[in-house]
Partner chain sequence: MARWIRNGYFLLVYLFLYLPILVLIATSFNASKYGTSWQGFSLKWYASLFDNSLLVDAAIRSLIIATLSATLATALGTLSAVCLYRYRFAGRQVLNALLFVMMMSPDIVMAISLLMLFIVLHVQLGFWSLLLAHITFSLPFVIITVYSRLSGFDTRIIEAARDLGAGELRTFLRILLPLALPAVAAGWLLSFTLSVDDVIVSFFVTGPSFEILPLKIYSMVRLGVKPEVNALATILFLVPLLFVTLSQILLRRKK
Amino acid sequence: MRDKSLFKFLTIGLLALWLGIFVLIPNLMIVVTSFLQRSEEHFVDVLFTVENYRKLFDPVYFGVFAHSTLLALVATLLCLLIGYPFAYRLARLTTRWRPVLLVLVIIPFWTNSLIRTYAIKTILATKGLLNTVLLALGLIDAPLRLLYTSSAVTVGMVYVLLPFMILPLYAVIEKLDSSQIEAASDLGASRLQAFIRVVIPLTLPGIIAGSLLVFLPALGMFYIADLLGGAKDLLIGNFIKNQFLDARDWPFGSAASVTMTLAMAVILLAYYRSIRRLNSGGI
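The form predicted on its own - chain by itself:
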């Protein structure tokens, strides 16, 4: 009994130590730095200020946050529109084909997302695969300018984040009780009415979870915007990276990081409360 208690204490202690050193302390340093001033010699001066947070409301910087949020919302919506039908069909397949398609969904996780983004860049380039095929088929007379646009950034986000939408949806849809859908049909509901009034409410937790798993990473995936959008599509992740590495304004970059973290925390809190209401039958 004493050995089990000692093992439990060591396990929890090591985990707490790891999180404290590599998670808590770095985040506390970022919070503290966000209230300091920039220094050309030492990166920061130990002088308290809230000017870094005030600068975030400047129209230029606020526009970056708004543009990044819009692109993340568009990518989330596209992932939902593509992922929901796929997850629904996947959950309704026979046990023979379901594992095969699940493996195909999971396979992208075996490759680094940066490498996959380079693959998309190769496809969308002026002399890339897509333009080559379209020219060969005679559908276009000149190569289309697809790369370094907002559309290319959106395509890259959807390509990288789509599995994060499919898997939560599949987990929820697989547990659907088909008798409830049959009961709706027996009561005179059409397939569309049964889908809207029965299936969607029952799968709402998966929709919310998948949307969060896509939306939150999409806000900070700076390398996708760098590779596919160029300098025109500056997202929150790119903005924070530039403040630390290029502008060397660590306090301002820290303030942007803290603001983004707080925004994500608010979204997660809203998700937690919505799930509680769903489980209690409040919706």
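Residue numbers count along the first chain shown, from 1. This is a predicted model, so every value here is computed, not measured. Rigid core (definition): largest C-alpha set, two forms, superposition within 1.5 Å. What changes on going to the form predicted together with its partner chain:
- L10 is among the residues whose C-alpha shifts by 2 Å or more between these two forms once the rigid core is aligned.
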Contents of the next structure:
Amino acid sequence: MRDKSLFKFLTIGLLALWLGIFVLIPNLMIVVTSFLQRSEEHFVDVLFTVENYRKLFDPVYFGVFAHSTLLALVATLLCLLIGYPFAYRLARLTTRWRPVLLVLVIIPFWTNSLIRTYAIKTILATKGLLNTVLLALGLIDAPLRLLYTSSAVTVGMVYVLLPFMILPLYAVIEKLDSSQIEAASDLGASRLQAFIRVVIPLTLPGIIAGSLLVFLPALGMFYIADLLGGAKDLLIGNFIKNQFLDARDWPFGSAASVTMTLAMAVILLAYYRSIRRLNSGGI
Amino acid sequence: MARWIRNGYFLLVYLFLYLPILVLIATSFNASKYGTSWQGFSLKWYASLFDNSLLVDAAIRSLIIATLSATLATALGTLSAVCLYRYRFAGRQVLNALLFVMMMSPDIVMAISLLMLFIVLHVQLGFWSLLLAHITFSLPFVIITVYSRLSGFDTRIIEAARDLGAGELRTFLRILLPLALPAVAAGWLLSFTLSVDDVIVSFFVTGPSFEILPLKIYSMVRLGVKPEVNALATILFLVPLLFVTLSQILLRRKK
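Having seen the form predicted on its own, could you now give me the structure of the form predicted together with its partner chain?
Up next: the whole complex, starting with the chain shown before.
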């Protein structure tokens, strides 16, 4: 019995120690820092204040958050619009090529997302492929300014995050029981009705999961905004990065981080609630 | 007709996913520096890539960090998953909650929280801080992968092992580890991928003394087009593809 208690003690101890040092303490530090004052010499002064949270609602900063949220929402919607028909058709393919086609969606994952962002940049550049093709086709007379716009940032997000939308959608659609769709059409539903009333509710968990996997990272990927959006298109990620590395205002950056994490927690909680409700039968 | 539309749509999506990468690959063989016009096939960017020891060194560092962090995270994560699966103890819920917080918190928040920790503890930003950070963000993924595999097993095999006189360590090494091996391997691969793909956390927790590839590329491409980066991106894209294709062929042969 000695041996049991030792092994148990060691494994629990190791995990607890690791999570304590690298998760609990750092997160507590952020929460505490967000209520302190900024200091020029030592990152923070130990004086309690809620000023950092009040400052988040300044129109200047609030505008950044709203803009970043909007960009992430647009990117999520685009991923859903592109990804849903794709995943639906892919999951219902009957050929032996289906696994290969699925792997082809995953392969871009293995290239670092920064390199993929850089690849998008070369396509959208003034003398890049897109402008060259459009000019050659005579669709435009002068090269379009595609880079360093909000649209470029959105395209970059969609490009990097699209597989995160397709994979969870594919997983739920593959399990879809086609007899339920047949039942709907036997009962007189048109194809569109069957899709809206049967297919969408049944695949809702995948839609929500995919949307979260796109929306949440899209708020923080500062390098996409840096490479494709230039200086003006700030994401929440850029904002936090600037507070920590350039402005050296740790308390303000911490307040933004705490708010962002809390917002995500609320969204995720709503997600788990809705999943539980879906699983318990009611739609 | 519907079939044409479907295939055309597939083609468009794959084109969107692959065109940027393919253009990058094509540009890497273009003699022209700016890649706007084709000026003949050339390997000179590959030559100058391998002359650029900074880039090659950064690539090697990335591989070292990914291998080490994946291995250590898998070891720690497997032990943790077994312990969460086997034992009921006070504080188990707390550990679960912390793992949930980790999965949930945005990359950037984890990055700055670790940065603050390292600065307060006076850990110099470099190899060790980077390794610890990568182990930390891979850990929950290993734990979940291994745990979900373990929870599919019949718990009676553990009782049987104990009845036959096996101790805890021996049960772990002889029974649980071999059974969970596919999930352990999957966890390692997942950690490796996460480590290689990470930009955000690495950006904050390493310093100039230990610059890894994504950060090196980041500082290079911000300043403009660098043809060597195209050559490097081509290699980074093709090597894993080659490995997977080879392993698939070998697996098919075995069958």
